[in-house]
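We begin with a single chain expressed as structure tokens, specifically the form predicted on its own.
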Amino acid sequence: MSGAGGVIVIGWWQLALATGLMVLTGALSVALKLGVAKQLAIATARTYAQLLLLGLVLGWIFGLDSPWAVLGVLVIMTGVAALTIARRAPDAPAGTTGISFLAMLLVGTFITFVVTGLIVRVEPWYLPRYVIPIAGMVLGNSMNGIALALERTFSDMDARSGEILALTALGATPWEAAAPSIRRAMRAAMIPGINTLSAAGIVFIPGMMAGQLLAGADPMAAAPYQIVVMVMVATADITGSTLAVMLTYRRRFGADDIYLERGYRPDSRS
């Protein structure tokens, strides 16, 4: 059965059939004694609940046609992403949540509205059907990049704590002492994005292009959209990670520029 725009509608029984694939995955995990069957079940249930709820919420927001509703959704998405980053980078210093929120809000807002306003040229500027999905892709990739960069930065600094203490004792600035860890972390955070850019169109068909093709779009019309998305998310990943790390690393040092080892750090990351 086809819906609006020629999209084939997936009904409840098709969803149930798709769930059978996860049942198979769970059975394999049980057979191999991997201990993740419960997590798979919970994650699958959350996927159903969250995405169906998202469909209802987006339908409501699309009907409002309000810029304030769109901006409110973007702020909520950014806040949830910042909290997620704090959970994924448990060794990050105090202030990580707020800094992550600021970095994603600045980067996400800038990139989203550059794409929607200057490249796609949506009218009006807040058109939720474009702004919210694009912002979601920007924030999602920025979140993953920031979380990985922060986790790698501070775990590497802890591994080098003796070296960093020696460097600062000899007069090195916090930046000079932390720079090797930051560079390694940033390279690690950029690798997934570089691999995705390199393999797109050869190893896999990226999400937006695949979605447009399923909706019946001309492949040559879908390709430019996907190129914009790939460049957009790579930029969000790199700039968001860089901004978050540069605003955070100095918090691992005390007022006298001495590296704060475990036991001398504030516990809160809020």
Second form
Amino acid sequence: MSGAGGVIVIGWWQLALATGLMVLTGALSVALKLGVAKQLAIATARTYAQLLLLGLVLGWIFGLDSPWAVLGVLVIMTGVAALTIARRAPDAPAGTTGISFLAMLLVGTFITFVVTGLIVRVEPWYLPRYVIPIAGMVLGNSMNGIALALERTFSDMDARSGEILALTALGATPWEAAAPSIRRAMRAAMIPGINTLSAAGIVFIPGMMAGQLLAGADPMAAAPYQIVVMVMVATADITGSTLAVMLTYRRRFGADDIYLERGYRPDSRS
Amino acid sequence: MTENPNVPVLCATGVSAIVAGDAGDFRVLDGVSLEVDAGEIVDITGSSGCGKTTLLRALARLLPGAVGTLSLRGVSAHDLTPQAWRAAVALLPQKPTMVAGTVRENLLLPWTLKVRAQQSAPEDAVLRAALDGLHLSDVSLERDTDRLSVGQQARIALLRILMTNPSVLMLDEPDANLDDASAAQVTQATSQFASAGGAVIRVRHQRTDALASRRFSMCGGQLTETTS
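Output the form predicted in complex with the partner chain next; the form predicted on its own has already been displayed.
Every component of the complex follows; first up is the chain already shown.
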């Protein structure tokens, strides 16, 4: 069965058949007593429910064709991503959620509209079919980069608390004391992006290009899209994590630029 | 900074601090006042956990939430940036900390900081002579600090701070983990610093010597002078 644009439509029966693959995986889990069959079943059910719901919501948003609806979706996506970062970076100081939200809003808005407005040149500027998926990729990668960079920065600063004390006692500024941790964290945050850029097209066919090929697109039309997407997500990852770390590292320092060790933080005094 | 010979190098008045303890918040420093003159060595003793280290951190403006009045040669701490204060009132923490790299990189670390941007870093010959002076002739400037013993690290950390020529040197149990020979070298270096006009505050727990001109005991968050 073919749909618009040469896409082979997957019907309910085919979807049920795909579920059979997960049943096979679940059977393996039971046979090997891995103890994850229940989680597997719940995760699979969530995938069905969340993606079908996403399809419905996107269909509704596409139908509205309203810039406010698109901007509203972007703000909600950014908010959820900021909350996710706060959960995944437990060593980061209080206030990280707000700063992550701000960093992703700035980076997400800038990169999304540079891509849709200047590179893809969509008309109108808010065309939901382009803006929402591209913003999703930008925010998703930015979220991963920020969470990793924040977690590494603050856990490394805690591990280096003796060194930071020695440096500040020698007259170091907060930046001079924190910079080794920040550099290590930023390198760690950038490496997955660099690896993905290096391996693209050799080790794997990236997701967007694979999706376009499955949708019947010409490979030479799909490749430039994928290149733009990969450059876009690497930029989102790096700029988002840089901005978030630069806006948060000083929160680990109190009045008089004193590094707040675990015992001296308000959140450790309960 | 304009020097006034009639005022103490370091003057602390009413220094107090509250920290979190197992049984709730408690006042670890309770209105401590202390003056130290140029060329003077002052020792502070007391039981473990009585607040000696906390006092040194407060004097170095490195204690969150500490209150009180501090001045350096009559200049209020408010008139100096925290970095300028710490460059002049130097704290050597009890645990010697080396950054990853060579002995040379560690000795030159203070001159990589903005607070000493206007000063020129010492040459290799000066570093070598300083190491020899603390009986570290067998330690090359190129040696990785991972290959130093605790005693060598403690002396290099002391040297690193001495070479910055601070006004006040605060040593937190400087010879706690040292053998007698290394401890004697640290004592000698401290004495030379004071002889050159530096003020020294030492927190001591184990060894005693005759260097200090005044001794204080710390108890209940307060300092009591024991001899003069």
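Just so we're on the same page, rigid core means the largest C-alpha set that superposes within 1.5 Å between forms. Please read these numbers as outputs of a predicted model, since none were measured by experiment. Numbering follows the first chain given and starts at 1.
Trainee: Please determine whether the C-alpha atom of Gly211 is displaced by 2 Å or more between the two forms following superposition on the rigid core.
Mentor: No, the C-alpha position differs by under 2 Å between the two forms.
Trainee: Indicate whether Gly59 shows a C-alpha shift of 2 Å or more between the two forms, with the rigid core used for the fit.
Mentor: Result for Gly59: no, shift under 2 Å.
Trainee: How far, in degrees, does the smaller rigid part rotate relative to the larger one between the two forms?
Mentor: From C-alpha superpositions, the smaller part turns by 9 degrees.
Trainee: Give the C-alpha shift of Leu32 between the two forms, in Å, after superposing the two forms on their rigid core.
Mentor: For Leu32, the C-alpha ends up 5.4 Å from its position in the other form.
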